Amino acid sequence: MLILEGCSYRYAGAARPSLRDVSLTLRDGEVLGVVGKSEAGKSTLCLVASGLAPRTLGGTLSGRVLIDGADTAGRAMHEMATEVAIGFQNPGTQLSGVATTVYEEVAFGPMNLGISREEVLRRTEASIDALAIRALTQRDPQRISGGQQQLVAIAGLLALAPRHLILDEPTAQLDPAGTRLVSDAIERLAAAGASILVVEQKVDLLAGICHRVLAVDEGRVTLEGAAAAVLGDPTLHALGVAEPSTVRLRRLGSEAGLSGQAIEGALALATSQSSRVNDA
């Protein structure tokens, strides 16, 4: 379980904090969704609950982080990152930069982790099965397309088999395939018991994989609760969060004056023809 206690962070230099008295529990087996507008403070939380900041980015931190009860203050960072992996927007800033394959690039963070060799080799291979990159394995990592590199990445976290796994906008770069690819490698993640974090700008996508959902606005959590509730709450629109596509669909069915069974029934229908068009 990961914890945040009246969390607060400034940046060094910034004038004000970033984040504001954040207080979160991520229990184990559980995906926690976070959306808001550009610059609200999600990247900065996932920098905070990750251990990146104040570590490597200096700043100043006040409040409390801790890992499966334990206090973090103190600990070093290749400490965390036993326990806790982070995933950024840009593959760019993930990728090892030494390997000169894609197999080497997955296989680089478990390598670093003093598990025996059969035991790396699972794990890169489920991983590259996971994320379908299989045609990618002999491939240069640097000489691939954005979205390649997105999957490359995330397997190389997979990898690491994290009982925590913090991801900011996962699929950014990904196509709905590979979007696809991920929302099923967090899924079955979770079911494993680990706890994930999950910064999107694609709602439908934490529509589909979040126990719940909180929304960030100026360095606070504003809204906080089942994916479904808050995904549906109308202040969202303020706070420069997008609808899901099912509930856009039923305000304008509504505003449209149709019925309740047939709104039902034309989102039933979009539903098959989205699950036929995924699996194709």
Contents of the next structure:
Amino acid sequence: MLILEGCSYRYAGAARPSLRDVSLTLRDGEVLGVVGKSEAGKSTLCLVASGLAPRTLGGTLSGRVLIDGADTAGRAMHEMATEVAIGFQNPGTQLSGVATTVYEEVAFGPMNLGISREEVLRRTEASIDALAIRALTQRDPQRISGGQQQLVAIAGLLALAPRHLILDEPTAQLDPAGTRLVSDAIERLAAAGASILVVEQKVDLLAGICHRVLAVDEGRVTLEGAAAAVLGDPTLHALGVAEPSTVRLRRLGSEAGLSGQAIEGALALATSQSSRVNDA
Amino acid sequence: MLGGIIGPVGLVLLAVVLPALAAGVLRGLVRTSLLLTLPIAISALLVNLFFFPGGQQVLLRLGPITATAEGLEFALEILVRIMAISGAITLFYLTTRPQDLVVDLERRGVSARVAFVANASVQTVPAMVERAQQIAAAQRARGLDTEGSFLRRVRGIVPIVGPVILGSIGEVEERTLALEARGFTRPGSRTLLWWPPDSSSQRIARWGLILALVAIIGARVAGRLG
Ligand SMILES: Nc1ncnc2c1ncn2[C@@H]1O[C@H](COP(=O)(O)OP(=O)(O)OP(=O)(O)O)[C@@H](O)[C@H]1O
Ligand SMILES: [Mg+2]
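Switch from the form predicted alone, shown above, to the form predicted together with the partner chain and output its structure.
The next block holds the full complex; its first chain is the one shown before.
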């Protein structure tokens, strides 16, 4: 369980804090979504929750970050790394830069943890299968597409076997099939008891996998609750966050004067067809 | 007269040519080490042949300058030394993947950070070259002149160097974050997945080379070699 208690964070040299008095609880086995417009502070929230801000980044943090009830204030970053894994928006800069093959890239994290060779190999194999990148294992990680790099980067995080996983726009460069692989991996990891914080623009993805969702604006949490409730909240639209397609269709339907029953019927038909397309 | 070069020539044959032949890289070795050393070899040859101080036995007189036998002997000695050094370095370069070297160093206790820097530099240079080419292409597409006269090309480089370096520095922070988040700064040794195989014949050869080195130094100090 990962808890933020009244966290405010200001980047080194910045005039104003980018995160203001944020509190959240990330429970074991839970997927928590984060939405908000550009510059809202979503990435900053991820950095604070992972411990990178202020340990590696500098800046000033007030408030507390707790893991399983214990304050993390005195812990070094490499100790945090065994508890919390974090993936960033840009897959290119997340690669270690020293691996000559995708296989070594995925293994890089667990190799750092000083666990046995057999365990490193087991985790690497499992992560490669989880993201279906078996065909890439012998390729040079610098010479695969951005979407492929994103899958490789996420596999590298899964290989750390983190109890808490933070993903900052993990599907930004992915096509629908890649997005599906990532969301499946998230759901599986959560089912195994890990807690996951995921920032996403793709609200349909969040609607599908999140238990709860937070909306962030100007460094503050402005909405928090069950995924369907937050994503369907009309104020979210005003914050500049897209509506999930079901919410949008309901709204457009009622604006066009359709009966509630007609809208739900059309939606049921549409979702059954789109899931058939996805399965194909 | 050739006493001073028999040793080094033997060494080049034994320690450079034979192994290169065994590894099947002799052609590449000759080509690369010639390219590397030709300029310095030629100038060393000319300077010593004609301007060796205290040369007595005149071989050839060209106006005011004379080639002496002592000069020739010394020049040949220098040449085989250059061949030995460049040959050994080229042989190493042609037969060893940089990554293998780095992994092996790490296995032998070199710190993971030092190994990382070595490894990352090896991998980054081609990436930076590629990036420079991409930026150059992009700037050309926007009408920048990277061809034509020398001065125009120099001026054309400026808008390319900026993004290459700044891009790299801006990425450094993100890379640092990602590395730390993946536990890279954990003290203690890392788990290595593989390392280059080290056969007993290789080990014997290495110890043999060290013993030979000690023996040569000893013989030299005792005054038995030139
Ligand atoms: N390294 C930094 N130094 C100073 N200020 C920063 C830094 N990184 C971000 N900020 C500022 O912090 C605020 C929040 O930025 P953040 O990157 O967290 O937004 P975001 O919600 O992730 O946006 P996006 O959707 O564009 O990724 C912004 O005002 C931004 O300018
Ligand atoms: Mg962001």
